[in-house]
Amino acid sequence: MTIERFDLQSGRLIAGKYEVLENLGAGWEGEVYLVMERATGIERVAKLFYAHADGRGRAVKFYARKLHKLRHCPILIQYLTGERIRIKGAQVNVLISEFVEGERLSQFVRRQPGRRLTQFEGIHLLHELAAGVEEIHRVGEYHGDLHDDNIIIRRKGLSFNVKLVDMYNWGRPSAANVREDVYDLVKIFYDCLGGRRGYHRLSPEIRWICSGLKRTLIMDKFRTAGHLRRYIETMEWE
């Protein structure tokens, strides 16, 4: 049977454990929902899998594995333990992970004055960023879907917390997925401070990063996340 929307409400037990607080969201994989956890009163977060997008099962074990590999990164959300649940008839996978305070970097960034970070501010998320993908980089892996939407971000003083969820599939690590990671690093950057809109205020230190996106010019300049990280606690300013 196949399950377009899963559309639970709050109220609703997942496993008999997990009671459905609220919809976080949902993708072409399936839908997030806010739950707290019956016996203990803590809230979590279930990842509910459409059977088109979880290959019997094949994404939700993929995503359990890779969080479980990378427990050790502190960006990444961790992962708790899977279930398997009936919905209208159909068996559907689930994953539980924590929950992270926080919004969405999309969201954060609609907020600010023009709808833009300031260079200020840009430049310490992306090394915020920059040196929580570098984590996931040194073990030899890759996180392969980064954007605003999959980035949890909360002001901590000058910086900011941030957290990724989840992740894509590419097949194995190579150092292509590992460089694609990085383009995407400096893209979000881009957005951030304005996009093409924005970008002929910025100035030329950030500029430089940008490199106008140009794919080939980012990666010759930056292979890994570390190199990123790396440059920017090191560059210098006119």
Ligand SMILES: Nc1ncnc2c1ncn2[C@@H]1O[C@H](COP(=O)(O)OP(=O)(O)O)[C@@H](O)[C@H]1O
Second form
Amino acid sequence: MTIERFDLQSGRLIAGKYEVLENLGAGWEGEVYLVMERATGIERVAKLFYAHADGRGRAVKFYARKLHKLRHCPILIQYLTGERIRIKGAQVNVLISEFVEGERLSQFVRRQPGRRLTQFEGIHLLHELAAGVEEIHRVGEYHGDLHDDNIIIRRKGLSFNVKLVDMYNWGRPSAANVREDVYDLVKIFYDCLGGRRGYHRLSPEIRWICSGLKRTLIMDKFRTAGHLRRYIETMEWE
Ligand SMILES: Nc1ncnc2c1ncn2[C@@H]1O[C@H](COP(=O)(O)OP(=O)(O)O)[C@@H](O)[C@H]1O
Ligand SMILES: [Mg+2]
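Having displayed the form predicted alone, please output the structure of the form predicted together with the ligand.
The complete assembly is shown below, putting the previous chain first.
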């Protein structure tokens, strides 16, 4: 039996332990809920996988194991437990993780004047993201799904606090996967600065990083997130 939507109502218990508070999102892979651990009152996030996206538990297992392997990378959410529950008679795999407070980058950018970040904010954000993803690349891994709905952002002091949710399994890590992450970081940066609209008004140094979003140009300049992070730290610009 295939389930189109789980549509869990608030108050419902998951695995007898987690009370549903609200829906945080739904995508191709499944549905994500803010929940409260009954025994402690602590907020957590439960991601429920649709059977068609889970390959008999393979997606959830991949995701959990990768989050566990990368648990020392502060930019990633912390995996807590996996649960298997029944909904409408079907087995559903659930991944419980920490709840990250903040807002989606997409939403955050839309709220800003002109619906974009200033160049200075943009470079701070890119630096924060590159430094976080650098830790993932350092252990030979990749994220695989970097975009503005998978980034939770909060302002913090001079810069931003960012966390990544979600990942995609493109198979075993490779230099190509790592470079694709770097391209995605630059694409996020470009989009946050307004994308094509106003690109010509950006300073030459910022445009040099964006490289007109040409994959090969970007990948030739920065092979890993670490290269990008180091470049930003010493660049001179108008
Ligand atoms: N740990 C978390 N803390 C806070 N919000 C989260 C968390 N995980 C997911 N979300 C929110 O739920 C949305 C969907 O989660 P995600 O894991 O990206 O699922 P999907 O596969 O549907 O893209 C995210 O865009 C984010 O806004
Ligand atoms: Mg997502």
